[in-house]
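Just one chain follows, in the form predicted alone, and it is written as structure tokens.
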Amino acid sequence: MVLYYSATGNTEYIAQEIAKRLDDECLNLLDRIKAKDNSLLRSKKPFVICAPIIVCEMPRFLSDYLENQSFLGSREVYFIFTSGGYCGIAGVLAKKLVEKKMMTYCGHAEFRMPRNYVASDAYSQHTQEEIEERILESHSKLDDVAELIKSGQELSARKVQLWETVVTVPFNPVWVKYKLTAKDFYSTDKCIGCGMCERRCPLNNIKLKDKRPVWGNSCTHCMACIGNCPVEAIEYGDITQKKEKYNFSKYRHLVKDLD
């Protein structure tokens, strides 16, 4: 069973394509996460968990959800991470999570996808050429990764250095608490009150009031609200006003006929 959370479509695409190649079920975890639904998940085939990377790790809400999730059937777990180029210590933490559940960690694969993070000027936006290159590069890896999983082999990725763990473990929670805040999100007059942002927020941090989104105090900066707004009515301060809001659906045509 392939399980995934995806904010703006990168991870969803990789998960669905892996599931297709494995002839396996593919489950979007968003609704379960929002509802805190940890009802039993059962699979005869290995579990393949696909996740984006936020601040060098899986999103905290996703790892917390998986820690409380019960799995029945196969005891083998693979992880697949999508990132803007650096997966940090995600594999180290995934292994620890799996072993704590008395399951077998079968390694992880990393897919370098277009960056969706537009709420900071510290990260340059990718050009159209870079976006297309990353999507096609990731597509070309799908067969090899799926074949390794299908044949029961372990996935291998870049070895994480000790200093990365030493730096990231204390740094991540501080950064998440003080930097990943929702206070600068707002909707412009283009907002049509469709509620997409509310439905796509994994933390239930957005509520519609008078048909306009209002953000609460929890945020993970996944960019789901910005990236999925059908009229691009959501901004983050003045940082995002002149930036393209990324969503994989804009580029799906690149890979539509490749399989």
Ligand SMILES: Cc1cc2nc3c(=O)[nH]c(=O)nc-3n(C[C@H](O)[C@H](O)[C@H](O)COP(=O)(O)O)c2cc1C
Contents of the next structure:
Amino acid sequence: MVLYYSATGNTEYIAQEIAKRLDDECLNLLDRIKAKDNSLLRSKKPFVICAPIIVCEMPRFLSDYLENQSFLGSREVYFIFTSGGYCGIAGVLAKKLVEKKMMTYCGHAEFRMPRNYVASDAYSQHTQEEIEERILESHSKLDDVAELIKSGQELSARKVQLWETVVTVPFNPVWVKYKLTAKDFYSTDKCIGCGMCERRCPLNNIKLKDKRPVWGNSCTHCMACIGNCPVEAIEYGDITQKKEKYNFSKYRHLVKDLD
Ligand SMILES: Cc1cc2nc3c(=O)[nH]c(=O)nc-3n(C[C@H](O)[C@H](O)[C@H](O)COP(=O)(O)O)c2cc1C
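With the form predicted alone already on screen, would you show the form predicted together with the named molecule?
The next block holds the full complex; its first chain is the one shown before.
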């Protein structure tokens, strides 16, 4: 069973393509995460958990969710991460999580996808060519990764250096708490009050008030609100106005006829 969380579609695309190649079912965890629904998940085939990277690890709300989740059937768990190119210590933490559940960690694969983090000016935006190159490069890796999973082999990714763990473990909670806040999100008059942002927020941090989104205090900057707004009415401070709001669906045509 392939399970995934995806804010802006990169991970969803990889998860669905892997599931297709494994001839396995594919489950979007968003509704279960939002509802804190940890009802049993059962699969005879290995569990393949797909997640985006948020500050060098899988999103905290996802690892918290998985910690409380019971899995029945297969004891084997693979992870697949999509990132802008650096998955940090995600594999180390995933292994720890799986072993705590007395399951077998079968390694992880990393897919370098377009960076979706528009609410930060720490990175320059990708050009169309870079976006295209990343998506096509990832597409070309799908068969190999699926084949390894199908044949029961371990996935191996870059070896994490000790210093990465030593730096990331104490640094991340502080960064997440003080830098990834929702206070600068707002909606413009383009907002049609459709509630897509509310529905897509994995932390239930957005509520519509007078048909406009209001952000609460828990946010992890996943970009689900800004990246899924159908009229691009969500902005973040003065960082995002001139930027294209990333969503994989804008680029799906690149891979549509490739299989
Ligand atoms: C808040 C935030 C933090 C991120 N941190 C990293 C990171 O540490 N390393 C990296 O390579 N990409 C990082 N990214 C980029 C995403 O991991 C990448 O674009 C991913 O494919 C998005 O997947 P999705 O479309 O399924 O949400 C970050 C994105 C966001 C929004």
